[in-house]
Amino acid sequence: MKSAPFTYVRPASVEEALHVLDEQAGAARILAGGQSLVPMLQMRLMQLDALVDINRLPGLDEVRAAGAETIFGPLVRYATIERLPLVAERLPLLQCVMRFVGDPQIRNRGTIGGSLAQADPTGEVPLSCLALDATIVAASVSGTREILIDDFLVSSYTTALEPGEMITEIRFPLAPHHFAFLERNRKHNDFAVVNVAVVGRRGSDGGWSDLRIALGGVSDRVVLAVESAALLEGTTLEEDAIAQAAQLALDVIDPPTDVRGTAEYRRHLVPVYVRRALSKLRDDHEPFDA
C-alpha cells in the first residue's frame, strides 16, 4: 500500500516550518527520522495535506550542556545518543536505553524529537524522558512554551502539542547518575510488553533519595509510580521496602490487552519487574554519588 497524496515541503528555517504548520491548520506533520510516521502514512493509518521535512535545518541535531541542564535538538539521532560522551556523563539512563530501540538502521535514522511526538506508550525514549523529568520546548508562530514531560504525554500516540507547534528542544535537568532499566519483549526488537526505568541518588549512609520510577506498556501512556518512589525515600532499598513499593506500583497502571500480552499478564509482570529494577539499582552502583 502507498500513502495518500500530500505536498512535500522542505523549509529553509524553523520559522518557515512553523508558518507551514500554521497555514495547514493541523493537516501537516513534521518529518524528522520518519521511522514511525512513514509506515503510518504508507499503511494509510494517517493522511496529510503536507509533510514538512526539517532534516536539513541547522542546529536541530545538536546536544549541548548549559550549566546543569543538558539540551537536545529534536533531530538528535538515537545512534548519536548511543555513542556521545556527553550523554554518557550526564544522562547514562538515556544512553543505556538506546540499545533497546529497534535495530541499527532505525537507530541511525530515528530521532529523540520524533519519538516524543509519537508518544508510543511502550517507547523507551518517552519512558526515559519521564524518568529523567525532561521539559519539552514547543514553538509556533505565536512564540515558544515549555511543557513538563508529565504534561506533554497525554495518552496513546497523543501529546500536548498544538496543531501549529513543533518540538525545538528537549531539556534535561541535572540527573541522578544511578539508574536501572529492564524490559520484557516477546522477541528481540519487538515492542515492549512492559518496561521499567528507575533513577535515584545514593548517599554515603546508603540511603536513597530523588527516586523516580517510570513504567511503560502498562497504560495508555508511560506513567510514574510516584507513591512507590516516595515510600522508598531515605531507605537503603531493603528487600521488604522494595517488595512493598513493587506492589504499590499496581495502583498507577491500567494495562491493555493486545497481541503482545493480556492485561492480566502485564499486571503480573509489573511488580516483578519493578522489584528487579530496584534491586538492580541498589546492587549495581557505588555506595555514594561523586
Second form
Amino acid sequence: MKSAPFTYVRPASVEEALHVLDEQAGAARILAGGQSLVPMLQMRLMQLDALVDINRLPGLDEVRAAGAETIFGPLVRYATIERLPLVAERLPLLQCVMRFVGDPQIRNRGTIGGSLAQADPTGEVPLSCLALDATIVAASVSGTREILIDDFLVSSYTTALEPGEMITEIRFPLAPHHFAFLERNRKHNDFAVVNVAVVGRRGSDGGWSDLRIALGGVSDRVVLAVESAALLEGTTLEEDAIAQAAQLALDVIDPPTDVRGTAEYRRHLVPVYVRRALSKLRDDHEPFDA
Amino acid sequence: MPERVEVTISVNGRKHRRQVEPRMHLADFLRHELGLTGTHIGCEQGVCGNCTVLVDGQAVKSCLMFAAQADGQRVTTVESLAEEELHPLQQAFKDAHALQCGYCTPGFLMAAAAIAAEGRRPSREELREELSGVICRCTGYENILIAVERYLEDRGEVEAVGG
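Any chance you could show the form predicted in complex with its partner chain after that form predicted on its own?
Every chain and every other molecule in the complex is listed next, the one we just looked at coming first.
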C-alpha cells in the first residue's frame, strides 16, 4: 500500500503554493493534515503529480475574532479546535463535534480546511460548517473569492474549488448559542451512519428563531432541512411541531445504501434523530440568547 | 531514478540525514531507513494506530505522514523507552498483562507516552477515548487501561518521555 510517485513541494508562501497549483493544472493537491488524502493516495484511489505541503506556512493555523465573525486559517487542527476557549465560547457546536472526528492521533494532524476540501458526506466538520453558515475564502493566482458553504459543498468528495484554488480562510458569522449534535455510528470513531446538527436562538419569551438543521450521511453531501427549520420558526419547539418538522426532513434526503447501513435504515433514523436533536436543543438549560 | 528529497529527522535524540522518495511514509522511514522496527505497521491507512509515534511531542500515525513532512522535526519512537531495563510504562504493561501477541503494544505505549508527556491524568472514561486510536485484537483493552492508569498514578518522579 504505497502511494504512486509524486513530486513534493514545500512552498515558502501562499503565492508560491498557488503558482504550483496553477502550473500543475489539476494534477496537484494541497497537503494539509493529510489524514484523508494520504490514505487515498496509498490506496491508489487518487494519483497526483505533485503534493503542495502547506504545513510550514505561517499564519494559516490561527483562529481569530473579527467583530462578530470568527475566522479560521485552513490549517487549524481538530485538536486545536477541541481545546481553544475562543471556539468554545463562539462556536460551541464546532468544538463539540471534534470529539467525533477520528481519534486523538487523527485530531492532532487533521485540519478544518482539509476536511472541507475532502467534503465527506458524513463529515462532522462539513456538517457543522453548514449548520453554522460558514463562508469559504478560496484563493488562486487570479485572486480570491468567497463561497457560501451551501454552494461550496457540491457532491460526494466534490467541492466548488477550482483545480488552481486553495482554501485560505473559513469565516463564521455570529452563531446562536444553542446547539445540539447527535450521531449514529456502527462503532466508536467510525464514519457516521447518520448525524444531525441543529442550532437556534431562544428568545426571552421562549420562542425560537434562526434555526438551522443540518443532516449528514443521508445524501451525496451534507444537507440543510430548510423547510423543517422554517416550520419551527417562532415556536417554543413543542412536541407536535418537532414531530412534524422531523417528518418533513425526509423530503431533503436521498440516502445511500452502503456498508454502514441501508437507505431504508437511514430513512428510519432521520426523523428519529431530528426529533431527538430538537428536543435536546429545547431542553438545554443554557440561558436565552441576548 | 525516482525523485528524492533530502530530509534531516531527529529520532530519539539522534539526527539522521537521508535521501528519500517523497512517497515514503514516516513509518517506512523508521523501519527501512533506520532499522527501527519497533514501530509496527498494521493497516497503513490510519485505522489501527499500531504505528503511533510522537512528532514534536504529539502522537501521530506515522503511516499517514510522509517522511518529507517530518524534515527538521523531532520523532520519538518506542525504542526511546527501555534502556538497560524496561521503562516503567512497559513494566506496567507487563505487570497488568496488557499485551498478548504484542503487535499493537508500541502504538499503545506511544499513545500513553504522549498523555504522560503532557502531564495529564485522565479519568478511566477519558483514557478509553484517549487510547481509542489504537486497536488491539487480543486483550479486550481492560488490562491496557489498567496498565496506563497505574503508570500515570505511580509515575511520581519518573522522567517524562520525550526526545
